[in-house]
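One chain is shown next in structure tokens, namely the form predicted on its own.
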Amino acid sequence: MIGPKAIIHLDSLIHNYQLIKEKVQNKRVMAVVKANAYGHGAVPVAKALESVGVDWFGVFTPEEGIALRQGGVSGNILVFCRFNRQFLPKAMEWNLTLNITSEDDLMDLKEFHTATGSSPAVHVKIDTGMTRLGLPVEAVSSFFKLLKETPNVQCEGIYSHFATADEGDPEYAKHQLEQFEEVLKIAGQMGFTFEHIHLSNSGSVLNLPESFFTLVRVGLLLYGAFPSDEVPKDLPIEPVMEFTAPVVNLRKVNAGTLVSYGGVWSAPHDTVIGVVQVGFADGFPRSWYEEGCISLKGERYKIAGRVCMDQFTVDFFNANVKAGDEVLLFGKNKTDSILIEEISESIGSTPYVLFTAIGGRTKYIFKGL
């Protein structure tokens, strides 16, 4: 096939690992691979990371979780989504930890083992100012205490989840951490302990290491990506995807030829004009070329127009180029780096927003191990 391709270097990917195990003073990793490892390949990504210690995985879906299964992953498996009854045979058949956030949730565990003598691992999670998913840390007593009258519910973890922790001003992550806490405190004078506390993310890796506790989730770190332009970025962390595409077409035009849809660019000069052959139907942001470029043997180039959904053009001027010419749209390799985040940043997106769109017709290739 013609077209993108995803190269992962899985090599990257346990350099990073190593690098975030020991920012987080060796505290268990819970490698978070949904939607696909952020893009990047669930199975490959997660079987690399299990092949050097990693032993829990994070998930949005059941299905998200079956598949690592049916692709030989052995690991702990969180599902991080809303708790649905339905997904309890699938749990035990998968062996997969759901997460629950309300005394119904318990209900229906109660409900399920009084029916079949068994039920799932669970972690409880917290709402400590997400507003999202979660348990309300008024309600957290209450919940205890019809936990406490269910032995056997297996619930062996709890966590929340940060909403700023990746921004410059740390309070409100604080605040988050504060809330966390009371509830650890009201839930040990209430005779429980978890085995799996965890609340860190990719952000407070970064810059907040009292929220590491027994498990730290990271997902776009080990991508090779920071979160935000407002966290330090002293981990040397190298980007896993290569995006490329091919130059299919070259031909020369004349200054002032329109290219591409609605004739927004025109050349400034006599020039190049060479076709890619990946857009936007394949994850290639589309608003990225008004200040857009692709990089070849060391030198970038500037996109010339709109992003079509198939392919877009490229001004190569007096490039050293030819048709079958692989180019670098983001990543790193050995001659062209055009980090994710410099994309991120000018087009008002984020590195999650533009790793997850990639699909279509890319083709994964894996190397490194």
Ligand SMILES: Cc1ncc(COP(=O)(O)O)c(C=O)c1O
Second form
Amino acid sequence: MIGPKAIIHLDSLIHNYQLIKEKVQNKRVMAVVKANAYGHGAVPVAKALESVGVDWFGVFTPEEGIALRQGGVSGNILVFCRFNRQFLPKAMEWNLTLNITSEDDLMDLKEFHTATGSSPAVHVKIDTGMTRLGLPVEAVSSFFKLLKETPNVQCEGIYSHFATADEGDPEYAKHQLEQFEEVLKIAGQMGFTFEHIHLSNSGSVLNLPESFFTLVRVGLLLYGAFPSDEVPKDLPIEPVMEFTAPVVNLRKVNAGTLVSYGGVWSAPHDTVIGVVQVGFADGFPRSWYEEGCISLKGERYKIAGRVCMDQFTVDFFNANVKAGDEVLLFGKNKTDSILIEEISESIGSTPYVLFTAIGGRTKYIFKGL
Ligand SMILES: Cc1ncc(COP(=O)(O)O)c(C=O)c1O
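Form predicted on its own done; form predicted in complex with this ligand now:
Up next: the whole complex, starting with the chain shown before.
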């Protein structure tokens, strides 16, 4: 098929993992592979990481966890989404660890265990300040009391999630860390120990080593991007995705010719307009046309006019270009790199948003293992 390609450099993924592993003082790493590994391909990414010793994977839905199992992933899988008793049979069948956030969830597990003689492993999620999912800190004593009375529930882990770990000011993240430590203290006083204790994400890997505990959950850094430019960018990570698309048409136009929807771009000189076959339906950011560029053979060329659903236009001027040439949209190839952070900063987005938009008609090619 002619169209966009996501070349996934699994050797760069492993390189990033090794840097992170060293940075977190050899703590266990949970690779966050939800949302198709942030657009990178969940099964090949998880299997590559599993081959170098990663034994925890974070997904959002049970279906994402089942897809990993069907693809041959055997490590532990934690499902982040809100617990629902309907998940229990599938969680048992596919050996998924669920997260629980309330006493009602404990009661559902207890009932399931009474009915079937078993129940899946769970981690309890504490809300230390994200105010999304999680057991409120004020409710932990009562929850732990009930947990004591339900010995069949296998609560193997406890965790929380930072709201601001990628921001320059660490104050709120430190407050969340203190809240979490307070909860661990209460748990300890009530006789609980947890095999897995986790709080850290990419931002705090870079700026809050006190938050590492027994396991760190990392997504974005693994894929070779920094969560913001407020964190120390002192890990030499490499982009994992090289996103490319072909030039499918070239045409000479005179200065003043209007190009693409709205006619908002007019050729500043006699030039050659190339059509590149990838559009916003493939995840290419529509708003990247004003400052936007692509790279061909190590040279950058400006996007000319609005990005369309399936294609966009480039001012190739006097480039050495022919139909069929592949241009670099973002990532790194042998001659250039366009970092996803450069695009996201320019258009007021984030690498998370841009990566997870990739998919659809994109052809995935996995290289480097
Ligand atoms: C619960 C949870 N943990 C960890 C992560 C990983 O975050 P990051 O990609 O910033 O490392 C996410 C991502 O959103 C998440 O939802």
